[in-house]
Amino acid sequence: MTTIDTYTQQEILSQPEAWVAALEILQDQRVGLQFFNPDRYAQVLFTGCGSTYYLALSAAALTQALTGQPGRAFPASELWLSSQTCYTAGRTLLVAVSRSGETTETLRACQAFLAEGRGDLITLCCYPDLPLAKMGTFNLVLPSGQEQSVAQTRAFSSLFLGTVALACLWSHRDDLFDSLSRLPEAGRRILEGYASLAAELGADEGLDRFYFLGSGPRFGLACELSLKMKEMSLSHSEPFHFLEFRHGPKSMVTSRTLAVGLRSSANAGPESAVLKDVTALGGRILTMGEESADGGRAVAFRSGLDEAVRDVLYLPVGQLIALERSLSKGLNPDRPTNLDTVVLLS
């Protein structure tokens, strides 16, 4: 790993410890969170902006998969400005996620939701004294996700872990909730074992385009890792559902392509076939998943955890690749070009 010390590097590497602290809070709030079961509502909506919208995509998919209740995700600006396209009849459970707790679009979406009496609001953020942390019917604050960098890494994974815990509790899967305590150690092993691989790929000047592939709950994570690559390193990067990559995007594959596959166990066959397409076209691949994969480079979790709860493990190595590419290009990953930590509207 590059030895240049940045806030972003510290925040990526400290994620397992942040997860430990977040899980302690989630355990303490377990009974209160169980009250807001999706079967009490017509729908569950997740919302956020930027990274936390991508988090919402993953959270909604996982919640629906585990509970069987409808779950969808929208950017907060859509809930605020185009609510007629988002809400259905009946009471809604809205889960709003924001690292800072002061993003204007998220606050306005929540204010409108409450003013119109649409249902109950759960908020997740990292700062207890900022507006969002005081707005909800239930407010979940995870301070261990706090960051100094503009690009979210530790905050994203800590808040995402919060939504995974919600899905476990709402589906009455106490076994899955209890197994979350094993994630920090798995995260430490992955960071220690694959930091050098991330450094190698991030510094590789032979790569000029990156594609992150993920399906189901992993699509939102593919979007987030692609965003990290764009924000930190100003590189060409796009996310796709696995099989959608064949429907046009594969025309972009060259010998300078890296396709990063967030591979599931349930759909390993079809997803591996897409990655083989990439190599057949001359591109390179990095596979991430529970076990090693044939061909290309691979990150193997070997966590022993159920697929429903281990998705947070896809994040650290992908974040490190973006960090290393930023540093190799002489950029400052802590302060990406043209970006602010919080988007505030007048």
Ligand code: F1P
Contents of the next structure:
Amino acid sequence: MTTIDTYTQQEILSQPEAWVAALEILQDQRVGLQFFNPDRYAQVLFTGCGSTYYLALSAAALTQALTGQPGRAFPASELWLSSQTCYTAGRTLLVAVSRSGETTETLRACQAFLAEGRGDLITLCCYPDLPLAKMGTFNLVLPSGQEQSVAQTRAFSSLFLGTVALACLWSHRDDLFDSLSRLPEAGRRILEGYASLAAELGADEGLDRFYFLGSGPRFGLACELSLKMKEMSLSHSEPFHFLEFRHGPKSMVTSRTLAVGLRSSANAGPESAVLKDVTALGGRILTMGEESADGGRAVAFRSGLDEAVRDVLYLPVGQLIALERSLSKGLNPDRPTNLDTVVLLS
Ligand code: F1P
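I would like to compare: after the form predicted on its own, may I see the structure of the form predicted in complex with 1-O-phosphono-beta-D-fructopyranose (F1P)?
After this comes the whole thing, all chains and molecules, with the earlier chain placed first.
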């Protein structure tokens, strides 16, 4: 790993410890959170902005998969300005996620939701003294996700872990909830074991475009890793559902392309076939998943955890690649170009 010490690097490397602290809070809040079971509502909606919208996409897919209740995600700006395209009849459970707890669109969406009496609000953020942490029917604060950098890393994975815990509780899968405690050690092992691979790919000047492929709960994570590559390294990057890549975007594959596959176990066959197509077109691939992959570079978690609870493990190496590419381009990953830590609107 590049030796330059940045906030972003510290925050990425400290994620396992942040997850330990977040899981202690989730264990303490376990009973209160179970009260908001989705079977008491017509639907569960997740919302956020930028990274936390992508988190909402993954959380909604996982919640619906585990509970069987309808789960959807919208950018907070859509709930605020186009609510008629988002809400259906019946009471809604809204889960609003924000690292800062003060993003204007998220606050406006929650204020309107409550004013219109649409249902119950769970807020999930990292700062207890900021507005969002005081708005919810239930407010869940995970301070270990707090960070200095603009581009979310530790905050994102800690808050995402919070939504995974919610899905486990709401589906009455105490076994899955209890298994979350094994994630920090798996995260430590991945960060140590694949730091050099991330540095190699991040420093590779022969790459000029990146595609992150993920399906189901992993699509939101693919969107997040694509955003990290943009924010930190100013690189062209796009996310796609795995098999969607064949329907046009693969026309962009060149020898300077890296496709990063957030491969599942359930659909390893069809997903690996898409990555093989990229190789056949001269592109490069990195497969991330529980098992090792045949062909190309690979990150194997070998966590022994259920597929429903291990998605957070896809994040660290993708974050490190973006960090390393930023540093190799002489950029400052802590202060991405054109961005602010929080978007505050007048
Ligand atoms: C949302 C957000 C981030 C983005 C940047 C600007 O912040 O859009 O996702 O990376 O930092 O703010 P928050 O509502 O999660 O604090």
